[in-house]
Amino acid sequence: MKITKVRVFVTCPTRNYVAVKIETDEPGLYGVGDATLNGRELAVASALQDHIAPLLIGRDPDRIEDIWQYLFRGSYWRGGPIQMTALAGIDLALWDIKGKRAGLPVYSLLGGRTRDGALAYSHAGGGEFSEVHESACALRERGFKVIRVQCAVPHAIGTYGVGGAAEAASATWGAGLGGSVGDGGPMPSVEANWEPANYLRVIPKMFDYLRQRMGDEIELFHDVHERLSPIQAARLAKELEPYRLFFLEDPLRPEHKESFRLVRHHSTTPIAMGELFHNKYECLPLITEQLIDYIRCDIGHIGGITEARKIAAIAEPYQVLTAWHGPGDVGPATHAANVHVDCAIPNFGVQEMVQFSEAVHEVFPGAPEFRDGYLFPSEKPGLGTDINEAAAAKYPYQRSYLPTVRRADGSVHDW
């Protein structure tokens, strides 16, 4: 069996996605992967079309590990978000082919089920605490047992997770299952505002409000989005201890892993990190020193299933669980890959979930099924997802960028 063609699709059914279709010389046998990198979609598409695709023609698609190493190490210039997202698209398509050829779902190829379904969470948000509470209760009614909660912070206009009005509006997308800024459509190039003092005052008050009304049985947590300094993150984690968070997500910038020691030494609040990591090497110190409790890389940005299963295996003996990134800015194929891995590994923790729009389902049928708080992988051979090429052509690419955050003095801050 040989790869005969690698095709790349850039489409915008409510937001931009990059899909990869690998065709083989076996009639009707192909695989579909997702290679979406929010705000840099065309760069990934170019890497695939102009550089990677020509290298794959004539290769055996069954040799997934060899192809992964060839593309990662053989380029000499290794790593980074563009290359690893492109590699993930290829990797997912190859696993899809392998499953279809074997007549088995991908989770079966990974060793079979260790659980029936993957515990899922979604996002609740609002301008006022009462709106956050209402949003969280609506998710609980839909069956969610774990909920991420975000609220408006004074003067944080347009800032992800704390902008208030934008979160409340986007939370209505997907029948209440969307959540954060941008989950419902293309992001314009805008500037947002952020001051940590306001944020640090508000978030503990939000959790106090929610725990008084929702009790302790529902699992709640919060996304910092890498905006705090080490001492600020340590303070927040310590002040949130009484509210028993499921975890505190991404409290620090990914470049300064040693700073997690400060947070760990000052708080027992569980910590999750990894959304901006691109390979297993970036995860190592946080896992092996047990500075985090959940590793939450994006399978679509670390090179796919091949790298994800290695990261999970490294984390297992250190009692670190997985919480793969799963926002609306990665496509259904990546979400399917998340759940196939979730159901096969022993150290799964929780899975982020969004509900895609009808237009996304039209272009990319086969997203995982949500029932009573859990996500379930497709039983079809491969990943269970596909691409409707005619539908994809109806939704051309629309240029959009992530917002830029600035402090009150005008200086750039982490988004």
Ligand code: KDG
Second form
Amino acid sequence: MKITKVRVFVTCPTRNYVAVKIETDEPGLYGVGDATLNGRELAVASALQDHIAPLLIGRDPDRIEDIWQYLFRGSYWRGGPIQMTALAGIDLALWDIKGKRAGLPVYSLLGGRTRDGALAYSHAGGGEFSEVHESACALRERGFKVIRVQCAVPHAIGTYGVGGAAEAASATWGAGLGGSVGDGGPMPSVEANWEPANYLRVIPKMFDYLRQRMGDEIELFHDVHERLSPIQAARLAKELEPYRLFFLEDPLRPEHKESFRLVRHHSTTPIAMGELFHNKYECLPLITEQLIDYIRCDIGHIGGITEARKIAAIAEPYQVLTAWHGPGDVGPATHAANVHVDCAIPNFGVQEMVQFSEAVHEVFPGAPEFRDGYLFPSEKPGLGTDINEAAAAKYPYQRSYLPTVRRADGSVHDW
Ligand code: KDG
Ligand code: MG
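Switching from the form predicted alone: structure of the form predicted together with 2-keto-3-deoxygluconate?
Complete assembly follows, chain above in first position.
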């Protein structure tokens, strides 16, 4: 069997997605992967189209690990978000082909089911605590047992993840990240006046408000989004202990792995980290020193299923569980891959999910099924997602950036 064509699609059904379709010399046999990198879609599409696709023609698509090593180590210039997202697109498409050829869903190729379904979470948010509460209750009504909660930071404009109750109650929840990503403007929007002191004051109060109204049973947690210094993160983790968070997500910047020791030293709040990592090497110190409880890389940004299953295997003996990133700005094939891996590995923790719009489903048919708080992988051979090329062509790319954050004095902060 040989690869005959690698085709790249950039499409914008409500937000931009990059898809890769690998065709083979077996009639009708192809695989579809996702290579979406929010705000840098065209760079990944070019890496695929201009540099990677020509290297793949004539290769045997069954040799996934060999192709992975060839594109990672063999190309000398390895790593980084653009190349690892491109590699993930190829990897997912190859696993899709392998599954279709075997007549088996990908989770079966990964060793078979370890669980019936993957415990899932989505996003609640709001300006006022009452809106966060309303938004979280709407998700609980839909069956969620784990909910991420974000609230507005006093005096800040356009705060991360504050989607509001309206979003949680609507048919499409969590996909817009508060409406701040993918707004389609020609330049990035700015979140202004974000001050750590205001943030640190408000988050424990939000959890106090929510625990009083929602009780102890529902699992709640919060995404810091890499915005704190080590001592600030340690203080927040310590102050949140009485509210028994499921985990505190991404408290520190991805560059400062050693600083997790400080957070760990001061608090028993479980810690999750990893959506800005691009390979297993970056995960190593946090896992082997047991500085985190959940590793939450993005399967679409670490080179796909091939790297994810290695990261999960490294984490298993250290009792670190997985919580793969699953926001609205990675495509349905990555969401499908998440759930196949979740249902095959022994050390799965929780799975982030969103509900995509009708337009996204039209372009990318097939998805894991959500039922009563759990995600179930497709039973179709392969990943169980596809691309409708005619529908994709109806939604051309629209330039779009992530917002940037600025402090009260106007200086740049981490988004
Ligand atoms: O493109 C950036 C988003 O993927 C990120 O902000 C979402 O932090 C995120 C999450 O946990 O879903
Ligand atoms: Mg996050």
